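Presented as structure tokens, the chain that follows is alone, the form predicted on its own.
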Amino acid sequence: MRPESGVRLMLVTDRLTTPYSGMLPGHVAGFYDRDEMHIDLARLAHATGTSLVHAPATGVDRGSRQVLFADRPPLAYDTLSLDVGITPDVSAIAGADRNALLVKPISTFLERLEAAETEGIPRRIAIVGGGAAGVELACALRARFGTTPAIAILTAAPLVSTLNGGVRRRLEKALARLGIDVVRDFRAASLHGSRVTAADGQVHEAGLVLVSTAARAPGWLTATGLPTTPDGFLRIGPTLQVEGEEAIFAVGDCATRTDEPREKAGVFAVRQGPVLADNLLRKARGEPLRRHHAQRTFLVILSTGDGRAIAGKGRWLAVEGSWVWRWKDWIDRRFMARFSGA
């Protein structure tokens, strides 16, 4: 929104609207319509003088400095920034790719959820994955479908294990209040029809199964020859440049800071944004680049779908109430307003 003279900005994207994951549970629960949780990239590009390339990238030719596509000519670049997110990794659950509703990517998830809903509300819903995303979606589905379906979270690890004890206790009480079951020590191994089978032989029946577990980097990143971690994420340093690459930056979930590794969470991508924008301009000007310092703790706010939310930070902070939901709603709406293109 602050164009630099002599610098041409191009946005390569496989979709014209991109969802904000922080508003996904609120949308599923019915608090936001589809437009409110999506950024209109065409409008944003027009408002900022950005050239929009609507096509999925399939590779990068580092030697010729080109982004590659399947159905259009390559796109030359002087400086490249990659923020291509993650894809679901359901390789450990046989049949999940065919029979489950995968939460990532969000755009596909929403389409499939709406399609499943047209067939009728299932009597039993299961969410595989007890992390923050799985818990929020379980609460959102309770708000969306009411008390009719039985909803269960199937989890191998302790519920929201990365959050502090106060948040975990409040979430446990909220799930009990909403009538959402938690099936513990359940490591899903296969999904066939309506039957979810765990590694130890436990079986859970559900008419609709959502999977919100592990994710991996897009496979084409490894084929670029850029340095990656053993699980395929781009290795970046403190200036957000890919290791050993002066002309390529990477941020968000597709990248891993090897000197300051952090969990995959949207808050880190948001905080990388200002440093990335500054460094892209500094690179174009030939100026020294800034170092990015990732915070160690961050605020987490989880909606329970009933007009309340639970917030936590660090080892001790944990609060709950309708005012926490209003706080989250204000934060999310303010964030989205920045990309309105107005």
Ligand SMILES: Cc1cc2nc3c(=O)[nH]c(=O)nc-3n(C[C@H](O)[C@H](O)[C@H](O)COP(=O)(O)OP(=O)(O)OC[C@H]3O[C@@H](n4cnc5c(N)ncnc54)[C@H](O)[C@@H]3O)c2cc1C
Second form
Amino acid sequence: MRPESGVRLMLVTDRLTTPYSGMLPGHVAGFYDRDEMHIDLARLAHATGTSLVHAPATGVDRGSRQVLFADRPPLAYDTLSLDVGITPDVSAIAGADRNALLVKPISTFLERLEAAETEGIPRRIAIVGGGAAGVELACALRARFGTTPAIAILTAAPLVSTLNGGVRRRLEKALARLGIDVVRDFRAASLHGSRVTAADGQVHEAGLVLVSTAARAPGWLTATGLPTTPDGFLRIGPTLQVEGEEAIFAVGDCATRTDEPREKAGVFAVRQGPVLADNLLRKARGEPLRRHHAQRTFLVILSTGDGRAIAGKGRWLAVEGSWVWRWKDWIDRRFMARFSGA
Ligand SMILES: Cc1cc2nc3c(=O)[nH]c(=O)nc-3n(C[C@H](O)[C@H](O)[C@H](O)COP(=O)(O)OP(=O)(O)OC[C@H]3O[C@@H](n4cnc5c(N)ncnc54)[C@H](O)[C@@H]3O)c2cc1C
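The structure above corresponds to the form predicted on its own; please give the structure of the form predicted together with the ligand next.
Every component of the complex follows; first up is the chain already shown.
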């Protein structure tokens, strides 16, 4: 909103609205309507004097400095910033790509959930993956569908294993209160029809199966020839530039700070924003770039879909209650207001 003279901004996006994942479980649970949890990119572009290119990027030609598309001419750039998120990696679960409702990409999750619902509310729902997203969605689906369907989380690793013991204990109690089963040591290997089979032969039947497990970087990033980690994420340094590339920045889930690796979470993407914006401007002005320092611990708030939430930070902090949900709601609404007031 503070235009720099001589600098033209272009936003390339495959969608005209983008969801804020922090509010996605709250939307599934019925606390927010669709508009409240989406950023209207056309409006944002208009308010910030940005040209909007509505098309999925399919490649980057670094030599000629162009972003490539399947159905439109290339777009020239002087400086490029990539922030294209992640895509699900269900290669370890045979049949999941056809039979499961994949949580990622979240930009299309809601449409796919609503399409699945048109066939009626299933009597049994399974969520494969016991990370924060899988657990929050299980709780949100309980709120959405009421007490009728049996809901189970199928998980190979311990539930929310990256969070501290206090959060994990509170979450276990919340799941018991909500009647959500946890099937442990379940490494899903295949999904055919309504039958989820684990690597050790355990079988779980469910009419609707959501998969919220591993994710990987979009495949086309590897084809750009830019340096990537073995799992395909763009390698970036402290200035948020792709390693060895002056003109290309990358942030968010699609990028990995090789010197300060962190888990993939929106909080890191959001915190990179101000340094990215500053560095893009500095680059245009020919000034030295700033270094970004990723924090080590961060606040996690998990909503349980019943007007309560559990918060944790670092090794010790773990609190719970309806006030924690109101706190999360305040943080999330305040974040979205920055984009909707434009
Ligand atoms: C259910 C759920 C709940 C979550 N809750 C939290 C939370 O509470 N806190 C937290 O820190 N993290 C949370 N996360 C993680 C968080 O969603 C991600 O870490 C965050 O969205 C990453 O931001 P990003 O900008 O890198 O990617 P994204 O938010 O995925 O944005 C990428 C954007 O790029 C667009 N795009 C993709 N490919 C192309 C292309 N080829 N051309 C043009 N545009 C393209 C997409 O449409 C999208 O708009 C949650 C995740 C899930 C699934």
